[in-house]
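In structure tokens, one chain follows: the form predicted on its own.
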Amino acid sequence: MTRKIAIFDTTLRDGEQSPGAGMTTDDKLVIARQLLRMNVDVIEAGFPVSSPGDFRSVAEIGRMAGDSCVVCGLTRAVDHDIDVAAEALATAKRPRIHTGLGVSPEHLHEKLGITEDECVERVIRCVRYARNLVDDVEFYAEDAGRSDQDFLVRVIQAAVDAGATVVNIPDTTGYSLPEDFAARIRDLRERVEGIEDVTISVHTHNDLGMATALALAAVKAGAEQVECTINGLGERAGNTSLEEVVMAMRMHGDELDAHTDVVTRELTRASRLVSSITGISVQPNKAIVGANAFAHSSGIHQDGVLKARDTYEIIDPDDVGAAGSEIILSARSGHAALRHRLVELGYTFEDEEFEEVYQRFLEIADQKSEVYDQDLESIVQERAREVSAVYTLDALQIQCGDPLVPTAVATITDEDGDTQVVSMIGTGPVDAAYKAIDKVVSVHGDLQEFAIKAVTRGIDAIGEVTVRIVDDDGKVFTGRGADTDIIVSSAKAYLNAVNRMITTKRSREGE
């Protein structure tokens, strides 16, 4: 059996420090409920002394959590901070005070203005003081990633001797390389007496894009708790991403000798919830929970995934609560992806028919970044309209603007294969196009209704036009056309209505 690694979620504390990610107490309670559903081991609910809101959040979350998990409050190595945290945590059945101070030369000399000896004295005092108030005390050695290793050993030894139950080794600035950070953890395990009875925690930042790698390297070296946030929120470039760490341990548990008890099917829901509350969007290519995490655009990838999901996916989308693998139809998609999606929509074609649909799909895909289901529906319906067409619009060129005279040049082929190219002017581009069509076709209909709508989202959406025309007998005929160019859509719709009128007239005459 692999080692159980505790997941310490600090979304409500360090995650809130992301610019613009401020949360109300009610917001924090909503997220805390989701964290409880996920079965995280520790919720760092806030920094109680920092504000009345944080105090209330810690108290309310402590009351809500019950026995489900440890509820933690952050403090500085200051008696008053520790007192306030203990007061806020009085509602919690499993309270933890998280206290500490900086240990790197930069923090000691520039920020705190103290010597190493004075630092060690503060470590002992703050840990002992907190242990008088709660049984579970976590000590953080801020900026341990840039500290002198011999001094770090001295500090952690002092914290353990003073009664710390957890020692947190943060790479606060995301400075370290994974192997160097792992070496620090191994060295602490070898040199600090009694550390085998204490939980080693790590808290890594993403300043160089290595937060997850740092955390996993530390776990492999013996760390037993990882501090992380949903979506990797946090100061500057953010913290270790909870979803990445959890799924990496799930995929490589044997190599890391590690597992977690997190309910992974709640990961996507948690990500969307935090994004919604904080207003901070998740980048589309974000690992595990990004919109494109299980999306495939390349034709080669699509073909592979359709044959066997694990050709390009190492994670089953269902395992993280995602909707499923998504085939993104674009100009890079191949025959297999398009046929698969059409079948899902209920359309099947013989090879020759399918090739015609595919070619029209490519025309649309060249004009759009993504082709949606509604686009495919429009393509199929457009093809159905063209199959029985008496007249077909082959090309349309429009010239218009102020002060230009609206002019349409239309290329139209009839059912016998004869093609005509005509040019007409009008009061506007649609009027000119319709007059050009009227010049070719054998009948004329009075336009009674004209409507246009976007079939899909985006500025490159297909525009679908619906028109109704009336013949000399007062009968109404409806036509539809779709294209990324709304003038072309308008011409197709009008010609479709005219074709219906001609076909109906022929049918009546045949009777």
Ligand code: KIV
Second form
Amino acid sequence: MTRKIAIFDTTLRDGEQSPGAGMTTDDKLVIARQLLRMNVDVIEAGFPVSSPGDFRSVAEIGRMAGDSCVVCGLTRAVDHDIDVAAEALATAKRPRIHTGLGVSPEHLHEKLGITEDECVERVIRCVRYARNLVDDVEFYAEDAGRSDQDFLVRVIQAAVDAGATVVNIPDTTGYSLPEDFAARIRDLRERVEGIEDVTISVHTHNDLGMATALALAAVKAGAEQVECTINGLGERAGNTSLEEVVMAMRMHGDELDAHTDVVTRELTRASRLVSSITGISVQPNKAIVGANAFAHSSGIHQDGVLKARDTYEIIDPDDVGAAGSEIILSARSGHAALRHRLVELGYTFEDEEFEEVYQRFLEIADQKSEVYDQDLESIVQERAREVSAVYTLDALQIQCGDPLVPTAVATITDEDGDTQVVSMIGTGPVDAAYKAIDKVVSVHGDLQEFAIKAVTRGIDAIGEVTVRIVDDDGKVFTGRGADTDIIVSSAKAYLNAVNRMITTKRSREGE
Ligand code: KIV
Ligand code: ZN
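Okay, that one was the form predicted on its own. Can I see the form predicted together with ligand KIV too?
Complete assembly follows, chain above in first position.
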């Protein structure tokens, strides 16, 4: 039997640090539910001291996870951060505090302004402090990838002696080469006393496009936990992609002496969900979950795959949940058929909620003859977006064409139930609709990016619009909207981004 490698998912913490990937607590709960379905070992649910929203997310995910997995909160090596994390994790059956500080010369001297001795004192203090509050404490040596190895050994020894249960060796800046990084792990295993009683974790970034290679090299060298995110989301070029490390271990388990317990058939859905919630698209040629990951375009390749799949495919699309849906629903499909398919896709609803989903399904089914799984996912996620909306678009009427003046009449209701009907003209129908929305809402965001794509094939497909808007502080908010009418999708996407901007501001202000 190969070694079990723990999968530590940090989509909700490091992933959320991607510009424009900000998530509400409701968003995080939806993703956490999917992570539980995938059977990850640890969910890093947030950085509790950073905002009331993050605190709430950690608390609620802790409550939701029960015994199923460890729930972790990030802290700096600061007593107050650790106290707040422990408080947020009080709901969790298996809480973990993830604490630490920078250990490279750049971090010690330029960022923290401390000596090596002072750093070691802080390591001991933060780990001991956290161990007084919870039994499971993970210490991170930030920027270990650029640290002096002898000093790293000293730091990790101090963390182990102070009671850390997991030691995390991050390549924070994605600087290392795989073999050098693996050598660091081997060296720590040889030189740190008692390291065999703690788990060595690795947390690698993708600045040189090697995050997955670094993580796998470290696993081969003895690491037993990998920190990663769905779609490789994360700071700058992102983190190690969960789907890549999990599938690499599945394909090369014997060579790596490694396996994970992740349910790989859930990988594609997880990828779509995270992309839909964050509004960050997955590049088509992305390994495992990209739209082209199992597409064969050259005639020679198509011929080969038709003769034997393994001529050009090392992974069975079924194994990652990427095979096309066999079931296509239509306006004739009843409640039972829809409920059955939603359950198969992993969505369950109380009766009242289900009726709302069913009514929306009927509207879509009336507009397009065949309703695919992607359409259903779009409906469900749109509903999730609406649940926490401050403003809701009730109706939108557009007049446009040549030589008409593009005009939008929007009916918008706020959370107190007040409805306004506004009319605006613009340079085009989307501009007119956005101006109408701006007239009603209390905040303004500058539109930075606008993208539209069809959810499925066919001229009657649902059009999904993603927008990014920037507030006065330069913070980016992403919004998504889906409808068979692309002007309506555009308006919904903009309103969704505005709603996110408002809820994030409220959450920062502690409302
Ligand atoms: O990249 C990093 O070093 C981190 C730590 C906070 C674990 O994200
Ligand atoms: Zn990181």
